[in-house]
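In structure tokens, one chain follows: the form predicted on its own.
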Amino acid sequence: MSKGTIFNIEEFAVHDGPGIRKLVFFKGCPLHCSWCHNPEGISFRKELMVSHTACIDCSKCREVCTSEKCIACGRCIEVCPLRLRKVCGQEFEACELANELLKGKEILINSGGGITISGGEPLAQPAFLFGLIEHLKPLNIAVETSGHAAAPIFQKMVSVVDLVLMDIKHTDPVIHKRYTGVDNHQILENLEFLCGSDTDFYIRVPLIPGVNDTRENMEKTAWLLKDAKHLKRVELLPYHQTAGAKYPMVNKQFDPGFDTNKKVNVWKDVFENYNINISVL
């Protein structure tokens, strides 16, 4: 039986595929995007999350801690008087998680919705992902992915889901690696496969000021998508300044490497020129 780790389940999601959906976040990602809004989803390990800004420094957490380095054991959670601590990351069997996600499935079905699997990167836990999908059928299943995965894994995913939501961070491999930690060669190969497949998909472009929000990059992105058979729409997601708020909670420093105060450019007309359905979220 396949096991995996998730870090959140969101009820009544309406922006991650058609209808009302449950959204489950897999923990762990091979990319390290400098603008990541979910830093707690990067590591594959369980982590302690702490709301430091509200801490009254009562020392109760330190009194019960027996480790020099945090191992996310949870002892400090029980003694925190303001409940400012939690362990991020929970391990499930695929069938066990499916049972949790299928609770109240009638609401999802009646709305034309289903389950969306996001992350982190779902394709980084492939056995768990495919085991979960098997237990969730025949509900409508969507997977949100960076596309950074070996071709056989990506292609299998495309063949077993109803909808793919794929991010395109940048078309230039050097810039892509600078801001995500990996180049985009495999991602673009997988995108080409997706564009020629019979599976419906959305493309999501996080618009990052001074990084990928140039007209040239949008032109190249649109050109890659112009002949896609089952592209339903492109969604542009402008960067917003709340991205860094959770980094101190998981003991990470937010150092994005770009001007977070700069206004982002939105080039809807580039996609409209190719008759691509475009929206700004």
Given for the second form:
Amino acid sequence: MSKGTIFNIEEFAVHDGPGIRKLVFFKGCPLHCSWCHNPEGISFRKELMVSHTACIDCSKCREVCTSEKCIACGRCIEVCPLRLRKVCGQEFEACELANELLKGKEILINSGGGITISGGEPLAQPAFLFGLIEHLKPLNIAVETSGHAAAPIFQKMVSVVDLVLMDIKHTDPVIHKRYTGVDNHQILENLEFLCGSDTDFYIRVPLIPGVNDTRENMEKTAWLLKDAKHLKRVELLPYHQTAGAKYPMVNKQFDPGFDTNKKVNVWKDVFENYNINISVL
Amino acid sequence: MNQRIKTILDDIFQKKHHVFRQNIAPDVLSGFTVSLKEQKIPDVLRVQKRLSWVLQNELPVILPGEKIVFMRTVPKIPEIFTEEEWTEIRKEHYIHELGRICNISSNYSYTIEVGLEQRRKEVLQSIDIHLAQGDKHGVQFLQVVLHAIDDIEKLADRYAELAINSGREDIFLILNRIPREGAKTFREALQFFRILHFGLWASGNYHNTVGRFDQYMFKYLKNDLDSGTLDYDSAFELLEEFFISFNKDSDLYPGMQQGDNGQSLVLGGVDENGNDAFNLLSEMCLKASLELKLIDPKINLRVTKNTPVEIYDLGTELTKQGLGFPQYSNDEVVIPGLLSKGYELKDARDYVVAACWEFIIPGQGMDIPNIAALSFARVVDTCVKKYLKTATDFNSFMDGVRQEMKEELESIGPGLSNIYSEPAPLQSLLMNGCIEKARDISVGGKYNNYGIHGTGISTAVDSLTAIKKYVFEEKLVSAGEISDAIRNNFEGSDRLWEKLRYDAPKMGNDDDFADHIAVELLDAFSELTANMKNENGGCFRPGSGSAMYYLWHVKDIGASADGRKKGEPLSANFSPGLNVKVKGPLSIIKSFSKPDMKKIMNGGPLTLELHDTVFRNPESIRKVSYLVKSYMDLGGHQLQINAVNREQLIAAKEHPELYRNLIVRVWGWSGYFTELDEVYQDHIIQRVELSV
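Could you drop in the structure for the form predicted in complex with its partner chain? We only have the form predicted on its own so far.
Every chain and every other molecule in the complex is listed next, the one we just looked at coming first.
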């Protein structure tokens, strides 16, 4: 029995691995990337999430609230006449979550798809992750990870999934730490293992203007991948203005620490020079 | 698209051809109608005189560069009866819509193949036979058909004359052969179709569908390509020009809304032997429609269990354009559905789609597939008032629902008695058997069935689901309380309203609790219509389409037990309720394939809205294709996908309550549009603007 917390299931993910995939988001992440577009995925705890756009300011939520600091007790949720409030973070037993994800599995299978486990950081809830994967097999499983995890956990994950989607956010440890809160030695070590493994993988690079979109960093990224036998592609994800959209919903400030209006540089040719299949999402 | 097509398209967009439209004063039209009345002639002669009047008043026009001619310059068709006469007719007869033949599908192919002179011979032969039988009415009808042939040939001659006088020998040579002789080439066949279609509209018939164009036109294309008369590019160019021609006069055609003109074209599906018939022309049609981005002709794509995913990809590429088509229909469900209602196998395999979604038989059917509608939402509304307080359990309440449906359906038949339509001689020439039998299509064809739309299905299902769960199972609320709350439009019952609206199970979430009620309700619809007959001996066909009824029917009812407040719209067609937040498209297709749609065979699509970013690259296009294919594999009957556009996003911003399911891809993630902050909503709207 292994329990874990997720914050969302997306039913028709079309950009996260082959075929039609359900995408499940594990809650909690050891990194704090300043550009993170899923701020509700960072904390391991349940938290209140509020959609302010349609709010009519009826004050019913304030009337029932008894604590000074939000403890995500949920009392305000059911009094909201428009159901704009929810507790973000749902606890599941692995088998219970698997049953939910396996609904409609024939559609996933017939399209050559499966389940992608994302987050947050799925490797931060390893027992839950491996329990879930066991229940989902033989469905095609992909894991989307920052790569920041203890080597044994990472290596076990690589050995049990069909596809790994791994980020390389920056090759320089100092810059990496400045923008994500952790340095990248663990990530690069795991990457080396992945490159030498027999598991298919994609590398994803969020392109952050002025942070990692230099030719030099792309060269280093490509160089790290040059000998990987099972690298299927590199996907560049240019930073988008909407990254901060969900911060107000979890009562956080979006403070990315770089110029969000700056145009990002997209160096496709760097990867092409290494004969790496490259796409921009 | 080459420069010639671009120019023609541009001219049509700019409505340059409208300058040729004649300004015919309203009193000229009404004067014509009065003169028909004064001549004291029967309807069949009146329609003959009307067609002659229209075609004689037409002024041939050849627009710069065009190869396929015929365009309306007479903007309005006169009536054959005065308003007083119509009032009298209505006292005795049921009149469907405008009282003219509409929304059926012609057999164009035979006439295009043999030519009007051969058809004239057949009419003359039939006149001889019916003269000998003393069938005066029959002979009169056939003589009117001859007049129609004359009128069309004369207008074609005047076009030919204009062509030679304006140095367009190419057009002259074509019109010198057709429509008198049968078409030999692809271009002749297209021109011939245009003339016949033009003739139908000029006769006052409307929702003139195009049918299985890729099937009946393919042999001309193939001959030309095989013989080297045409290469692929020139054939494609002709096809594009032909498609543009559907948009020249479409603003003059009658319909509920601009664009509701019934120019449906059907591609693919099985042939008469059950083999997959998708061909090169089918593919060219999808590509032409994709390039032109015009709302006409409206593309329907028939699929079978053998349709390869690559064909779905072509369809999905077209969906991406945001026009709302192709609309897919599933042969594996539709054909058995038609068989169960007594259609012959050969005919069922030849089905086409009427103006909206109804399945009809080209050349054979005089079905009226949109004659009436059953408002499921009203049935439940009535039952809540009538039975809920006395029902002992949910099953006994459902018995009441069935009883109410039965009474509603039984009340439909008598209202439709002694139906009358204006005769339609040219349309009759294009329907099988009318000439031999010397009978106008308005008195019936091989199939004379009526279709009943089913509207507000999801509203009814969600309402019944909430009643079952909260009144009978959890006993959270009493029958009296919920009835009163609904009657008072939930005023003063906020908590109950919220519970019903947001927390109750809903159809569209792959939840058997709700979905089984849909199965039960639609099975009942099928059973209750099974033995109904119309006055022509035809059956009644239950359907899941709503047409405009989803707006009309909401006026008959107040709030409903699904938490819908008075005046809030029902969802269109076969789709989740508008305020229901569903888990996603997979759950929707699962829910909406649980009822046996072979029984609900009149048609009416599941509609899905997907944001245009899911169509971003060939890989994601393929996934949408699999989504469509999955619905078909699960037993879905008909599906239509909207790539969501800017207008919708703006509407969603203004009315977030109605667009809760609108999913947008934002960066590396997807989210509900209505949950985003305004600044991000605006940003996405802006992005959509840029991507157009």
